[in-house]
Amino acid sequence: MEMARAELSTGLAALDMDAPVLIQAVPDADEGYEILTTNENITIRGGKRGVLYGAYALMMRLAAGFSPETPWTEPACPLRMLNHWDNMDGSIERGYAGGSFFFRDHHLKYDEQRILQYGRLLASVGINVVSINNVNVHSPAGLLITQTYLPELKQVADLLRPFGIRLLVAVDYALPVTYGLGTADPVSPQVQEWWKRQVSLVYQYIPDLCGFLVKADSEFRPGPHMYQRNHAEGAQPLARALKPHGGVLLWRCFVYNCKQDWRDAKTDRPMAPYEIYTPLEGQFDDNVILQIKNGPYDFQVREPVSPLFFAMPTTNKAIELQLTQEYTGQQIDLFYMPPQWQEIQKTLGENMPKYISAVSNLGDDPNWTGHDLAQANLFAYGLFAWHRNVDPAVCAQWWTRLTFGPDASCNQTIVSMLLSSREIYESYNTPLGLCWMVNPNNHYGPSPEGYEYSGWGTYLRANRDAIGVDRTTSGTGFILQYPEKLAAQYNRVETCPEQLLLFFHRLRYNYRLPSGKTLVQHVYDSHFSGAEQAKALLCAWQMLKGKIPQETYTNVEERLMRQVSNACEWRDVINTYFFRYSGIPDEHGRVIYP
């Protein structure tokens, strides 16, 4: 209540603003909340963190010009957390905007008003969870949990309370190892013991905190197969301590075989968390909540819903989103993110988890994202998080308005610009479905073979002739993971979604799709387009000089820049990719390289 009253307090100030408010609390309501208004004053009921988002709410409604009367709403999803990959060095794996914000030299070192100021950017759109160390969990971060780190640990936990949040630690799952024991099989009574003292330890110095995070048996991370232990074995020791003190487990699903010889076709690694997990329905904790990518792939510009959604309904899933670029742009190109969450969420329906996390596009950049619209996918995150359904354009208009001020053709034209930014960059970039076409380690643009002979598996498998795997029936069977009805549409090249096409089928470059073209020439068109649509996006951006701030024009100029000649460079690799194989040349005479 007295932050709710403080934030208020000084938000009001700062809009110029001086109607009464009032806040009432309503018992055992936690985060849900309501704005009322009368022609005396406008009152916030709510429960004891309902009552702070709907403060920010209110002001971020006003601030808007929008009536502040809000009906009852509470969220959709209890947990709604940012998940971090910094490192201890102060390094952000995947981390487009700078470095970290939390550690420097291997210890928690941060600028507290850095940190205040974080809180209140999450509160502001309902984050209620952040982790704020790297899955990929390298020594010392691995030594969080211990009395070392647990006085600064509970430092950056005190800061974050009183905006409602509450910290969440990714662990190494071979901690007990570090510690002497010689082994960190989930069966032995030593292992068992060990998690319950060092989770008791952990609670003593953060009674609030939400739980562990676990990346186990996952791109050489050390895990429960180590000692030919099954996951939800792996899972019970952490589960069990934890579940006295109220915490949770995050177990991510994001498993597979990294070490794929190219030559073996048979093995599909998207189909390898389906098959790992499937088989544990009824074997986990009630406190264990797997953590599902939202495609079977890795995060990439287009792929299907991870099947493992339709799956082992008795289990606790949350469905994990990744904020930071990491095939969509890398925080230079534009990529608005919630068109793709709301067909992410159409295509789930009730399958959608109640639990969501996203990898945190966040730095010590001045502007916190480095490219100034990027900020456009947090705010919306959070939207999402709460609602489920929030349309897209909505997140955009609201944003826009927020960030830039109510002129109506300067937001017209952002709010076109964000919209239009997923399909362009995928025009450019991989249509059909195809993936995996980036350069290797970094991730930035083209690579048509970059992985295709590497042990992270193949998965163009291009020759003179024909592109794609064929991932039905007839093929690896990927698509009988899916429920019977997604299955059949997926399976059959005539209904299958043709943003999807590749994913699912392989097909010779002279395949006629609907429009009438064969494969090849839509690539060709494709490309040519997206790279045009991307210069488009930059002349639309320079017609707003002087209608912006001269920081934020120049931060997205430059940017817009750079994308544009990124999509040039896929345009040209790509296209001349694609009709190396084929012989097949381009319609209309346009250039690409022989």
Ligand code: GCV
Contents of the next structure:
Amino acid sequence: MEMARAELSTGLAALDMDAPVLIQAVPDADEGYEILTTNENITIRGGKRGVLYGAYALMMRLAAGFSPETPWTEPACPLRMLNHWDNMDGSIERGYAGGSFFFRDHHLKYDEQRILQYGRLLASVGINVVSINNVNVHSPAGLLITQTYLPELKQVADLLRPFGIRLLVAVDYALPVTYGLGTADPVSPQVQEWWKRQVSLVYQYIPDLCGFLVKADSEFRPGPHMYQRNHAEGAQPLARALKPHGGVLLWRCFVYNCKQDWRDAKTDRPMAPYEIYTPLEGQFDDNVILQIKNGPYDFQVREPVSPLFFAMPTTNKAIELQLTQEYTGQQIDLFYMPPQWQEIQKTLGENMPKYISAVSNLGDDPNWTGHDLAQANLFAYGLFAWHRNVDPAVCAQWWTRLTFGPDASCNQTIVSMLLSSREIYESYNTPLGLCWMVNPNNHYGPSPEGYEYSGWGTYLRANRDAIGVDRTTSGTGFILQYPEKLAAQYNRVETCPEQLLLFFHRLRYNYRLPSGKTLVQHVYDSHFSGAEQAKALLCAWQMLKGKIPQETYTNVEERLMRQVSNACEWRDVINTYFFRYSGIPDEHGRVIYP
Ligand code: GCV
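The form predicted together with the ligand is what I need now, so please give it after the form predicted alone.
Following is the full complex, with the preceding chain placed first.
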């Protein structure tokens, strides 16, 4: 209550507003709130944390010029998380907005004001849990849950607590080995005892810790498979150590063979999580939450939803989204994500998990996200996690108005840039859900066969006639992991959504799409048009010169210029690649490099 009052009074003063606001506690409520108005005053009624959310909502509504009146609202997801991939040396894995604002020189070293601003930033959009260290727990981050770093970690937890934000820590599965036990085997009584002791110590420092996050047996990280144990067995000692303290265990399902032989055409990487986890249905403790990436591969520009969301009905699940734009333009190219989330929500329907998590796009750049317009993704994520069914256009309008003020024509331009950005990016990037045509390692820019002969399980298998992996019932059978209706739709090339055609099917270059175009012609057209549309984004922005703050203008213009050259590079490389394999020229005679 005090926090809500304090935030309101500083916030309203900063907005130069003087509204008579009453705050009323609603007993037994927690995060829910409502805003009521009379001629005399405005009342925020809410639960323990709800009044704070109500205070931010009120300020946003007033700032955007909307009526404050808000019917009772409660979050759709009780855990609305942000996962940072920050390393303790100050770098960020897949970070595109500078370095970490938590860590430096292998310590928690930060500007306290920035952490407070961060708390406000997150709470204002309803995020209530953060994990601040990388899931790849590089040394010495494993020690964050030990005496060495707990005093430092506690201070961050204390700073964020008033904002209703709880910490989660990414832990190293092999930590008992580092501690001299010689093993991390989950069935070892010494290992189980060790986790119990360690977790008790953590809760002495941070009594409201949300829990642990684990990346196990994934991309060279240690895990239970090292001891021939399955993941339910593997999660047990940590989950049971956390349970008495009310802690949860977020267990990531990003598990696959990253040392596949490219000659092996039977193993199909997207099938791995389903194959590994579904036999374990009913075996996970009730405080374990399986954290599943939205798609079965890895945050590609276009993927179907992971089939694991439809399976394991009695197991807790969280969906993991990626705000940091690893494959979606690295905060250089514009990519507004809510249309993607809306599609995921529509496809999953009631199978949408009740927990949600997203990889952070924040860093220590002064504007937090590198690209100024990428802030819209964090804002929209908060709204999506709270309401689930938010309209991407409404989020974009809200954010634009709050950020740039009331100028209608300026807002219209920015909203339409945001709303078209995903389609534009996709049209000059990898075609038709094919995935993985990026430069290896840094994942920016085109390299159609950059991963073709590697161990990562990400193959296109192009030859002179056709391209793509056949994942239908007569191919790898991946499609069978989906519920019957969806499987049937994906299985037939005629009914498969066009954007996913090459995710599920292997097709000849001269295959005719419903549009009447051949596959290869579609690729050419889409890439020529995508590069043109990227130029149009830049032109649209340039029309706003003088209407928005110079610093923001320059920040975005510089990035849009880089986006244009990136789009041209993608266009030329992908078109050339398809032309060289297929030998089919562009019907319109445009330039393709032979
Ligand atoms: C944190 C992809 C990324 C990795 C990331 C991994 C994961 O492979 O390229 O940087 O590691 O996903 O989500 O664990």
